[in-house]
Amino acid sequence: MTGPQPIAKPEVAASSDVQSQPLLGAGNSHVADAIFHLAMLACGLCVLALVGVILYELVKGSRLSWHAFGLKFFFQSEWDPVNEQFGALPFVYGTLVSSFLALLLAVPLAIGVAVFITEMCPRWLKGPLAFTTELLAAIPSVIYGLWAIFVLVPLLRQYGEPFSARYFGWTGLFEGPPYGIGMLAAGIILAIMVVPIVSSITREVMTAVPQQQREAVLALGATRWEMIRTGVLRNARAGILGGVILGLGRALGETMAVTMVIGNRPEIAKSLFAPGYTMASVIANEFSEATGDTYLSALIEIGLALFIVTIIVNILAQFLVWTVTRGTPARSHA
């Protein structure tokens, strides 16, 4: 009498053999890795090549102006296309004044927004407020320019500039007829555009400060303000400075919004009510009208100077931000 027969297991050898088979052979895998590596390397080199081509074309196009005027091109104030006499000093002055005025207005507001969102904001408000702040960076510059023309300029002409002239005219910075259009309007619109950049970088570097640093300062009996000032802002100051410089890079290169409200007159004036010109604005306004070769070369040389300054400013800003974050991903704190 035979006992119970063992139940035969289903044949799975074939399926297991299929699963154990590699999708690609060893040789094919090495070839695929090599192709992928070369493709990614080509993508990276394309960016460097693009920057190199832009720099080459700017240097090539500005050669005539460089030979005609040399370094004195950036220290002369005369801009006379008829007689082919060109000097970029008014444009350099307008770019620097409008940019630094923008930083003077934007940096305190941006840092305050970043501190509130990172350290003091309720959870239900943190997301919408951060999103709204970053949304300002996504608005096209021409929209800022239109808003400035129809809202900001009338407010400055009726209220802002008369008030400034009445109480601060003795400084010499707020004198002259209140037209509304001028260096002050350009600085304010640039400040609005710089706020989201500085605020975003400041939040990133503040978030990179370890939570233990905050707890240690509070454990020593510090107030909340002292904790933020000594435990967070002091440790993040290099990164915050990098964010400020990055915002400066945005202000230096902004074109459309500034062109619409600065007045576009190549002059150097002490008063912020006076119209001015920036390096980006003169290229946008006059490039299509440049008929002579020297005229066109002078505009390209201004573009070359702006390109080099912008690259240097951005490299410095990225380095300062890196010194704080060190590649650390952002972390949220309660």
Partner chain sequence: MPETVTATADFAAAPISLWRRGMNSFATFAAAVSVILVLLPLGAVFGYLVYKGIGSINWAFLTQTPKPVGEAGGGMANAIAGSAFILLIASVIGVPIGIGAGIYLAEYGRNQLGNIIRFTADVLNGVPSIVIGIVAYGIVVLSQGHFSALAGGVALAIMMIPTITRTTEEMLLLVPNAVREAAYGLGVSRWRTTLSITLRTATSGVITGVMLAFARVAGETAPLLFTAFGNQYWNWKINQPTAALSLQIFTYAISPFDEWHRQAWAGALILIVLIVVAVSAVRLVAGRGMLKGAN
Contents of the next structure:
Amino acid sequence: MTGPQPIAKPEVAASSDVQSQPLLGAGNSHVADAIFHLAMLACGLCVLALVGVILYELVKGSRLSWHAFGLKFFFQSEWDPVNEQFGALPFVYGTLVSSFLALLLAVPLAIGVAVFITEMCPRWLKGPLAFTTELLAAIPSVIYGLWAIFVLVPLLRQYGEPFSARYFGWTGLFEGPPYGIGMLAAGIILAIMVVPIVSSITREVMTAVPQQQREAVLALGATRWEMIRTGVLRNARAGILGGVILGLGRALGETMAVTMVIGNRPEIAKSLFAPGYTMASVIANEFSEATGDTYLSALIEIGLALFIVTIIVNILAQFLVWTVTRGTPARSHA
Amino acid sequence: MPETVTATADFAAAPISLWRRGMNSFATFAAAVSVILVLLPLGAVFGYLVYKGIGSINWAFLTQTPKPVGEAGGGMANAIAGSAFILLIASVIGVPIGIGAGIYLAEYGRNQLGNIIRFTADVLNGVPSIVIGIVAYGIVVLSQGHFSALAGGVALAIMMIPTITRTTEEMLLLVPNAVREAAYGLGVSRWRTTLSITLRTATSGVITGVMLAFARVAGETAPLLFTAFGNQYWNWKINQPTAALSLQIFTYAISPFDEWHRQAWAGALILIVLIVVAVSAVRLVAGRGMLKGAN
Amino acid sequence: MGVGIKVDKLNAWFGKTQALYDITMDAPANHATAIIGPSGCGKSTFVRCLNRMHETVPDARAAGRVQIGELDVYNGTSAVQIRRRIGMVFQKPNPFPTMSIYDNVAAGLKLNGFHDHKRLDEIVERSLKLSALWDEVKDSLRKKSGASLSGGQQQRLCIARALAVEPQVLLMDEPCSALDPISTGKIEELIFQLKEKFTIVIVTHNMQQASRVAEFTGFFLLGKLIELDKTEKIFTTPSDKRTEDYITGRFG
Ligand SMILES: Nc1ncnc2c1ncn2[C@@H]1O[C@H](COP(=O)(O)OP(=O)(O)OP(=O)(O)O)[C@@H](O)[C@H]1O
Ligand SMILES: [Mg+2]
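Next up, the form predicted together with the partner chain, please; the one we just looked at was the form predicted on its own.
Now the full complex is given, and it begins with the chain already shown.
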């Protein structure tokens, strides 16, 4: 503030001509407003239409396969393009196993990271750590795949798989020749890709837990860990579950990195060393080479199944996250 | 929640036992270890990218098209340009629709239809990219009769729209209502207010959303496999198959040739640098406050 | 020159609840009319109905007759045109945060399609002089953003912005409630001078303020206009018991 000072003398004369001749014309804005509203509405409806178009295209494309095989399609394990025999069971199996393996590895880590960032680490470290974990999400799938082929797979082949075969071979999950490439490699690379999404949502729901909950528990003489466990994690568990399910959705549909390391063989094997195939991978590998309408249609049907499953998973996850963060503003998870 | 309080009552009475202190330390330790375990692959990925990639980036790599198998040299110039071309097409389609939908949600969407669109955008965000590739194949490739840059652009546009929509909405909602009222009070029409006042006030936030969407699709490969398809040569035609950096990395990575592996690393390094620059720029803008001074 | 305001049987509703009941009053041209009353009595609602700003609130509704000079506010003209003739200043200063000082003042004209740059320069200067801000900002018109000013400066910027479209009436809804005494003093002085050119309706919680700047004062209670008279009369010998109770601080 510069303190009181004299007010400039208003120049009354300056606007004398103005009243007779208004500065602004009498533009009518109703029509323009309505047009603008409609245009924005059209953009909004585009989003709805997109989902409709996706569903339509997938249903249309998979009709042939659906008529030929029906529901059996998902329970048969023979995938023989030459004889036009198509069963998607190996892909469903591979998708489920690799995704669950990924979650098994990723969820404890992701929650640990979220707990560390929100509750334990010094303030100055919060931003950089959060940013770094989010950077993991920004790395494209194909680069993870490249890294996995040339770094992760050789490591597994030389050390990881022989080691786990020696000590855990008795479970039957770790036997057979250690190729490196196979279900285990796919699960690990998926885990790395899923960690950031699970941990960022876990952080979000933990932050949404009101501070009073923490203070109430601390006031009872709890240690920090007890406070986190009972005051924060317990209150946020629905949202964390939502984050985990969102991670599952991501893992189910992840394509490139998995395609590059899973081995791409439509077989169902108990051992995690064995090569496998996922729904997304088979589409990626065979779609542009699919000769024959039934073949293409079978691949599209796999896509349709993937679409429906990920939609259900996402809706469920969003609902769970919403139960915790409702009231705090929404955030999109890019 | 009273349930929480009773659950904690059992340890309220006793002094902090050795066991409880031990658990506390262990939990802290475990959390710190998980941070390290997560940062390890990040470091490893970046480390390898730089270590393997930097030696292979040279003038030829940046200016030449691929050489036939067996011949050394050649580069990814056409793939880098192709990626830019496809992203440009995607932005031309996706950015206006995404921003428009965001405007609808923020300014007109306080109703049932708005809720449905909001929800649908979130669902669309979770659709696997490979599925979107199938759809772009169905609507563009099949009707054109061949693979094309346009098909790739459409696929990426579909992936950009939900991200842009939701961040635009969020950023517009951060603009205080008082700012809109000020414009209405001056006799500015609603559409003018939305475009020249509200959207303008939120510009840096909206750009953030666009950049995020950009970074997200820049490295996408799956939806391009059977849309843009790839090309060994230069292409600037919108209806022709087009090379893309990510596609080229994929093809080279799974090939059996050392020379191609080398180039795959180089391509990956370039791709990641572009993406990290985009993400950091976003972070910087966001960190300075989306709406500096808006009260 | 300002023009008079005539209000006849104005009623307003938010959804089902009625906020204003049969307001009938005149605000004479080139004078300031103050509106006082306890919180929630409908003062803001009333001034917003004068330039149809209530229409920006979903399911708000008004009925009755409002005339600004010869202009019938609710009949035959669009809200946008009305608002170009009636400037409005809000309780909290609300400059456009990403615009420079110059653009803030010019916004009303530019956004409505007025692009004569030479005249814009003149108008911006004149408006800023009128609102007594010119000397403080003339060196950084295009460099500083509107949001970088102090609260009192921001409010004067908002007044300049409203004046730039050359309205005939200026509506002010508690323009000083967010300001310190020095800024308040400046704005009051300003209102006093602006009366020469505009008709002013000012809502205030501060009765001294009303008596300093306004010739007429209306007292609102529970959505009704209890009485409107010369300011002096309202504050010394009000004709209604409820007005007296209010100004002597017995309630509200
Ligand atoms: N947007 C709205 N939606 C619903 N009711 C509203 C809205 N705005 C105001 N009201 C109601 O209308 C009545 C009058 O409100 P108004 O804001 O005009 O009061 P006021 O006299 O300006 O009060 P104050 O001195 O606190 O600013 C109040 O009962 C209020 O609850
Ligand atoms: Mg008010």
